[in-house]
Structure formats: C-alpha cells, structure tokens
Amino acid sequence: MKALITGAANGLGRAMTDQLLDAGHEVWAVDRDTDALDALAIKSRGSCRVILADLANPNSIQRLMRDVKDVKFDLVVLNAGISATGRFEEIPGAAYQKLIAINLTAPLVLASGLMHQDNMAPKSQMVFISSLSHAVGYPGASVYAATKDALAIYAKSVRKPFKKRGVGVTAVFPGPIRTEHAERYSPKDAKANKRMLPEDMAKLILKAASKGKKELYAGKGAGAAKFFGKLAPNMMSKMMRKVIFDKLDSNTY
C-alpha cells in the first residue's frame, strides 16, 4: 500500500506514518519540519519518502502535487494543523490567516489535486482529519474550530462524488491527544495524563480508514461529547468555556 500523509513528521502523523511503515507500506511523508523529516528518513532507512512543503505557501503545495504526480496512493490523510488560543480580538490577523491556509485550504487543494491529477488509486481512501471542536465548539480557539467545521463539512459533501470515482472518504474527530501540540495549546493545568496517546489514536484511524467507515468519534469520551453535543449545545459550549476558555492566561498562536 502507498499512503501520504500531511504533518508526518510529529504528533499523530507520525504516529500513523510509523505505524504504517511498521506494517509494510511505502509512506509520503509531508512536514515543515526539517529535523523531524530528517529523523524520520534515517529510521525509515528510505523505505519513507520525505517532502519538505510548508502548506501555508500555495507554491510549496504546488512543489507536492508536482513530486507525486506519477504515484497512486491507496491511502490519503491530510492531517497537518495548527491552532490560535486565546481572546479572539487580540491574536494579530496574520495568525488567523496562517491557520486558515494550513488546516483549510491546503487539504481542501490537496484533495481537489489529487483528484483532479489522477492521483488516488482503486479503492482508495481519503481520511480528513477534523476535531471534536464540530461537535462541541471551541472557546478560546473559535478560527481553529471553525477551519475543522468546515473541513467536516466539505468532507461530507464530496464523499459521493470521490465514491463514484472510487475513491471512500472518512472524517475523524478526535479527542484531546496527549501531544506537544495540544501540550501548547492548552491550559498550563490541563492533565496530559487524560489525554489519548497519538499511537492509540492513530490505530483507531488507521483502522477506520481500512474499513471504509464515513466517520470516526476517536478518544476518551469522543462519543459522549458527540451525543450531548448535539442534545445540549448551550450545556456544552458553557462546560467548554469552563474547562478551557476560563483557564487561558495567554495568547498561543
């Protein structure tokens, strides 16, 4: 099997790309991260194929589509994100749009390029990582949760066009990952201990994935939150605000 996968050089993606070579499988893997990238070309001893494209410039996701336009991958998840936590007014703009360009648009090029260029084999699938900020929201991360709603919703809508053309579409929600990304983003007393880690995490996508499942409510309490979400969202968004939003003593972007 060939996968690519965005932001896989840290965190969950790395988990998932790990996880992937372990088993067998060739690996694009896409990061900024020049270091982490380079760790993970000598541990894979070039059974991983590393892209250096920083996804917040469109000419570094041109580079991509041009350095893969001759592959067919059977797996696609276009994982990379960033976040802005704090009091929306006072993060500069210039954050926000980097946010934007990273966890929106590129994925939503990448999947119309791949597409558009022939690049997704047979029965392939592609998985959209969103957050369970669409079930519950987000407070003290409102433009984070935003590009992940919206993410969702244009997985939802292309999901019977790309089946026509073979190819199966997954959205997963995760829970809070006990990762350094999350360790940044979150309030200086928020247990990590609580939190899934990545490799477990990553099982349940790639597992998700195989099986062509549409959605995946993944972590602890991923699938309660989903349901009071929906039943009680005033009752959410204040717990939300409570357990987040109240504890942040500063701006993160």
Contents of the next structure:
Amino acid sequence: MKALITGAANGLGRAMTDQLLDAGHEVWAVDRDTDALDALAIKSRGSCRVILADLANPNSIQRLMRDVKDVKFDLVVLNAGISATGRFEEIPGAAYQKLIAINLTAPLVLASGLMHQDNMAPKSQMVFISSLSHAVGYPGASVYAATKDALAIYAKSVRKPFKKRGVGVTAVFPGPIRTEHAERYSPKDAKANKRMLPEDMAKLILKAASKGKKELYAGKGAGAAKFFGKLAPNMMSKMMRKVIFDKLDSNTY
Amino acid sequence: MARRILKSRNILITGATDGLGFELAKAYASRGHRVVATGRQLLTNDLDFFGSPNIAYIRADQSEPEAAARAIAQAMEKFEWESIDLAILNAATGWTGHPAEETPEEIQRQITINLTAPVLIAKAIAPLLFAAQGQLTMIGSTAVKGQAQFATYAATKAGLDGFVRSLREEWRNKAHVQIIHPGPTRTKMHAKAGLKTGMVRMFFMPTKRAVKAIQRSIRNRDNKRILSRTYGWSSVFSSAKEGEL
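Return the form predicted in complex with the partner chain of this protein as a structure block, the form predicted alone having already been given.
Once more the chain from above appears, this time first in line as the rest of the complex follows.
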C-alpha cells in the first residue's frame, strides 16, 4: 500500500507513519522539520520517501504536488496542523494567517489537487484530521477551532463527489493526545495522563481508514464530548472556557 | 422614515456595495444610525451610491485581509469613532462546481475573503467593540452544514460558525458575538459564484425580507440564528422599539 501523510515527522503523524512502515507499506512523509525527516529516512531505509514542504507556502504545496505526480495513493492522511492559544485579540494577525494556511488552505488544496491530478488509487481513502473541538468548541483557540470546523465540513461536503470517483473520506475528531504539540498549547496544569498516547490514536485512525469509516471520534471522553456537544453546544463551550481559556496564562502561537 | 430614535449608534458593515450588506446599510442609516460601509469597489460619490448622508464608504478589499483590517481601523480613527455598537461582517465570495475542479487559487481566495479577513477585522476592531460592549455579527450561510457543490464556501462558513462559538465564550462580558446563517436570498451572490439558479430563484427569500430577519436576530442578540422561511415570514412585522438597534 502507498500512503501520503502530512505532518509526518512528529507526534500523531509520526506514529501513523511508523505503524505503516512497520506493516511493510510505502509512505510519502511530508513535513517541514528537516531533522526529524532525516531521522525518519535513516530509520526506514528507503521505504519512506521524505518530502520537505512548508504547507504555509502555496509554492511549496505545488512543488509537493509535482513530486507525487505519478504516484497512486491508497491512503492519504491530511494531518499537519498547528495552533494558536490565548486571548483572541492579543495574538498577531500573521499567526492567524499561518494557522489558517496550514490547518485549512493546505489540506483543501491537497485534497482537491490529488483528486484533480488523479493521484488516488481505486478504493483509496482520504483522511482529514479535524479535532474534538468540532463537538465542544475551544475558547482560547477560536481560530484553531474555526479551521478544524471548516475541515470537518469540507470532508462532509466532498464525501459524495469523491466517493463517486472511488475515494472514501474519513473525518477524524481526536481528543487530547500526549504530544509535544498538544503540551505546548495547553494550560500548564493540564494532566498528561488524561491524554491518549499518539500510538494508540494512530492505531484507531488507521483502522477506521482501512474500514472506510466516515467519522471517528477518538480519545478519552470523546464519545461523551460528542454527545453533549450536540445536545447542549453552548453549555459545552462554557465548560471548555472554564477548563481551558480561564486557565491559560499566556499566549502561544 | 421619521421615526424617533433615542440614540444614534455606530455601525460597521462589510461587503455593503451589494446584496444584504447594501440593504442593511441603508436600513440602519434610515433610522438615523451612523454607518461605515466597506467594499472593494472604488466609489466616486458615496452619497449618490447609498443615497444617505449617514453612510460613509471606505474601500477594504478582503482579498488582502491585513490591508482591509488596517483600512477599517484607520477609517475608525478618521471618523473619530471611539466605539462600535454593531459590526456586521457580511462580505463573502463563493465558487460552485465539483470540488476536484476547484483550483488552489480559488480555494485560497474564498478562505481569505470569507474567513481570514473577518478574523483579522474582528481583531482590529476588538477594542472599539469592547468600548461599547457592542455586538459582532457574522453573516454565515445555511451551507454551513456541508454542500458538495460549494465545498470550500461551506467550509469557510463552518469556520466562521466555529470561530463565533468559541469567541462568544471568550468575549463574555466584553462584547456579544453572534452568527446569522441566511439561506438562499435573491441577491447577485449566486450569479457571481457561477451558479445558474433559473426558476428555483423564485423560492429564494427576497432580500428585503432577509434584511428584516437579520435585523430582528441582531436585536434579539441571538447566539446563532438560521434564517428559515418561517423566521423570515415572522420577521416581516418585527421592528425596533425605541432605543433598540
């Protein structure tokens, strides 16, 4: 099987990449972290093609599209993402532009481009990594939440038209994961043991993708969060404010 | 309309050269409110264009979101507005077709105009909104639930919806943040997005009624309002009382 994973060098993307490589699949690993990509290339001894790309940069995305022009992927995981947490009005505009470029524009351009360029193998699967914030809101990261909601709805919108061309779409809503990324953006007293290990999350995502599932809510309390988020959305975001926004003592972007 | 108004308010409306934004600007101006209207056109004569001395126009092209936010902030200074009572961020653009045919430029353009720009504008006017404990009203779309033929457009509106939901909590006690999702309205939006509506257009909500419904939802300070047909009809006879927006 051939897989393309963005944000593959660290965290959840890395866990998915490792698991696919261990199972003997070929992975095209996209990231902007040169050192981590090097480590990945050395470790995999050739079964992993590393692609250095800055997904905030449209030219870099176009270069990536040219690099994979003749490949037919069985699995694409649009995973790369960043965040910005703190008081909305205090975070620089440039940080928001970068956040929207990486979390939203890049996956949409890649999804549409890979379909247009006929990069998807028959019966392949495209996976969008949204966030559990889609269910509960995320005061203290309102623009991050915006990009993840947008991604969720894009996945929902393209599900039928992509299916007609033989490509399944999975939207994933992961709860908190124990990665460096997550820790950087969280309140300082947030407990690490309440977060799922990236390896466990990766396993669930790859399983959902292989089964062609439409949606996956995964992580500790994700099921309950989804349920109550739909039942009482305002109450949930109020609670999110208490557990996150009120505890953030600095802006991180 | 010679209706007595207790207090004239400061209202910012983006995307006001056409459609809902244009009608909203005129409706609020006719009640004596001060309106700053934005758009990407170069207008030579604001008064001729809007027909009201209460409306001042500034050019803010949202395809350059930072410049647009800056232009709005500078205009507020120029007009010596120390607060904004109501900001209606309405400007948006669309594209229709198969999602695999949407070019990178088209995707980028819609995200920039429909999501990045309102985010940066909200940030730029935050202090003025706080000063009046004002209201930030985002105009979304019923496409917010997903639409195969306008995948990116729907995504940008879902983005605004999520932005509003989280920001409302953040800004509690500082300013009210709401989103209103109009359904298909008889504006030029569809033609501009490359969609031929034909006879179906008959079933779209007339612009004037949609404006009434939006004004009602703004007055009621709804958190989130989907402009259903019923809501539209029942808004026809709803109007502001003294001191209300």
